[in-house]
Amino acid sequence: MAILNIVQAINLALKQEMKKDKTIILLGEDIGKNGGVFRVTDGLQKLYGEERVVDTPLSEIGIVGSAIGMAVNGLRPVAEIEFSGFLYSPFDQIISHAGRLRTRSRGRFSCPLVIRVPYGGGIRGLELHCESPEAILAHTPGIKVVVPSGPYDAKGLLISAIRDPDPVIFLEPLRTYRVVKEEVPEKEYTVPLGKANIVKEGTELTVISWGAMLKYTQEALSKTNYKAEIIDLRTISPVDTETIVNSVKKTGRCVIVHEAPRTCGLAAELIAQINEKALLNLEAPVERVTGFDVPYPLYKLEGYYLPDEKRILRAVEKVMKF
């Protein structure tokens, strides 16, 4: 097996899944001849074709609505939003259409759709290229949100998204784009959406992230002594709220971390589940590290903005010690 990063595990997958069904179109700026503003489809236009890794205009709105147009008529496009601010112009073609087509049609037609977005901050980008849109998506009926946090599951959650005859937003994490590595096998396999991964297991606490967070997280929590089980999203909606509940049963203790501002964020949703389905289990308070309701402050401020080690642990102290 290789050992690979996000890019090029997104990559692998997007040329195997085009190698085998030639229906997988992709559409975006400077995807073609660029090879996309981060390179993750590099090389693609030259094996496929320029009617199958199309260049587009400067139009956020034209390449989705495009793409569902494409996606109701037989085809499985892929469209790239080169970043995660940029998808604010679309969202009345992903709300209005994309996510309504099932239920308007009574299920005569789908939106076999997938839309990747570079999103998150950590990079010292400008404004509107760090955004943390998650939990807006989410709150869409019809449509899927899936967030990788690694290169294996970057891989494997890219091609269940192909392949689900749903609309799919794919967020990619920017700040650990090319940070984390790990093996990535070469033959086709799935991840299968709508369910968490229980990064380490443990009885003490139960930490959940998402994204360029998990990592941060994991390397916080490698500073204390507790035996916490950390547990990967991975699929933002639908929610795998069974491991999250079964989880919390076991530890009662919870801290969630997201980079998202904080209000009605995705961590208040999980907080929500898990008073409906285990509060008698907890033994303190659930708590929330996240980003602030603010806009996505320019990059000399961004280090006081992402959830730090600091903060994380401030969060894990405050439950074990309630």
Given for the second form:
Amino acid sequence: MAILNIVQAINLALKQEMKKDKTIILLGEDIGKNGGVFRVTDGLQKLYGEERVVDTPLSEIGIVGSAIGMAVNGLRPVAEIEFSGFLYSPFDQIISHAGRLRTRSRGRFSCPLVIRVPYGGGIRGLELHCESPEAILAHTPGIKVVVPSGPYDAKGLLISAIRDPDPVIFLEPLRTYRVVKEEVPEKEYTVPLGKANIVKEGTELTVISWGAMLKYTQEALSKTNYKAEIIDLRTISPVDTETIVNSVKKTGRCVIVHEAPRTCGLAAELIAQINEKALLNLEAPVERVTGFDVPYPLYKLEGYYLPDEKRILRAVEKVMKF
Amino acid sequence: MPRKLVTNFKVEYLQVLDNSGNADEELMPRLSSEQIKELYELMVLVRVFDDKAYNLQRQGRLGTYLQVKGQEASQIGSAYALDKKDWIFPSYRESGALITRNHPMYMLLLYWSGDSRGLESPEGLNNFPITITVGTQIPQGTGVAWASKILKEKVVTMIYFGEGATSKGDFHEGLNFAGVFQVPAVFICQNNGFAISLPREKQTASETIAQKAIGYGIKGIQVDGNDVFAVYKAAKEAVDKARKGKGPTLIECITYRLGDHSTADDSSKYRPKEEVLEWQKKDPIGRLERYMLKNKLLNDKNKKVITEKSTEKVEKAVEEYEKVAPPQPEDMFKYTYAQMPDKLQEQMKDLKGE
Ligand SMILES: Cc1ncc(C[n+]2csc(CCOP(=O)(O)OP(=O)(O)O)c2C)c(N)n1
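Switch over from the form predicted alone to the form predicted in complex with the partner chain, please.
After this comes the whole thing, all chains and molecules, with the earlier chain placed first.
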């Protein structure tokens, strides 16, 4: 088995699925000849031609809008948005259309498309290249939102996303794109959407995270002796409530870590679900460690913005000592 | 039933200075010898700055940087046509226009090192913060110009973008508004051949970018973007026209990005070296130099002095930039709202561990 990073695992998933399913079309800016600004689609245009790996004009609305149309008409488009901040302009297409087409047509039409977006900060990126618009997406009915944290899941989740009958936004963690490496089988496999992963079992405390933040959360927890159960959400919409609630019922304590802003962030929703289903099992209020309610700063300050070991451990201590 | 031609449009192309440095005297814009020298000095200064910024990035002393190289005539020739109180809307590649508009060079370096203090437009300068999201500045610039009209100020807004931006709705919507409301705006499209890896031919099926103006009832003109006189002439005409309340103009500057898209890009993946070499021969600075040498506005000696002076200025800017202490974490909270809400006060405390 090959040791791959996330970029390579996604490339492999696309390559294999495209071979199997001729209706898959990749479209985006600089994804063909250039192989993508992060090289995620490297080599695919050579393999499958310019008709299936399309360098589009510079228009995110054009990319997403036409991907919706292609999906309606029998293709399986996998669109790439070059950087997270450029996902905002096609929101109208995503929220008003991709998310409600099935509803509006009473099931007659649907748009099984995937929108891949490298997201998150911590890479000394330019302004608007480091956004985490996950909560806005998770708030949107009709679309699924998937965030792999490592190469194995990235491949399996992407294949599931492509085969899924509904539109899926696939958020790829920029900060760990090339940092997290693991064995990725060459053979075909899928990782189901909507199912969280218990990365490590534990009894004293539940810690929930996803995407790039998972790695840094795990590293922080390795500095404590608490027996933490670590959950990687993997799909943030629809969320796997069952896994979370079962874990919190067992541990009675919970910390949630995400880098997106705090207000109406995903942690708020998870806390609401825990309160609804496991309030009486709680030994302490649930703590969340998040980005701040400010525009993502230019990179000299991003180290202060992103949840770090200190803030994560402070929350853990607070929950444990309550 | 008639079937007839309803209307017919033409697109003008303007070149004043050929590559050997010969100017068409009839087309030559009104510029004094001093002004020509000033244009030249600015172009050299911007080139020296640009090369320096690139090198700093390579040495790990600057973050990702996007080079101007090759587009000096387009940027300086256009910005030079503005008055002090006019506005510019720069994209990420407009170091040349910004330096022409007196944005301090050390602040540009600060910005490209991930420090938002570099974006602060010095008091009295209407330089809008650099736009990263392609094309979004276009309708905003239209709005600033529209406000000038409503407020009866004789102020012009110049909006910069690349040909890639013309694929975005923002461009079309911004131009349409500009046409409908006849705002005093000048749209400068630097058609530098590529939007990252995408060549101009694949960006749009239309023959020129300039003709897109026609769809919105505004004037469009194509100019040789490596000819500082042509750019200045077209820009000055457009600025004067806008100031008189006669409406907006779109100027397509045909130029070439001599460097990679950014310091994170490798353009050898998508364009042949020979093409770059061809365009290097059309370098806008060399062209102006040849004109000036012929017309005795420059000689080898003062050419050297100008380069040395520019290097000195840039080195000073680097020194000043590297002396700036790192930003404080509170900085990111400070400007979110006019008045900081309680929740941000609390979050700031949380950051400090209080
Ligand atoms: C809306 C948006 N989409 C994608 C990008 C990523 N990106 C940065 S520059 C660029 C190409 C822009 O080309 P052009 O407008 O011709 O300007 P140039 O960079 O050539 O000066 C792209 C795709 C972006 N910044 N904004």
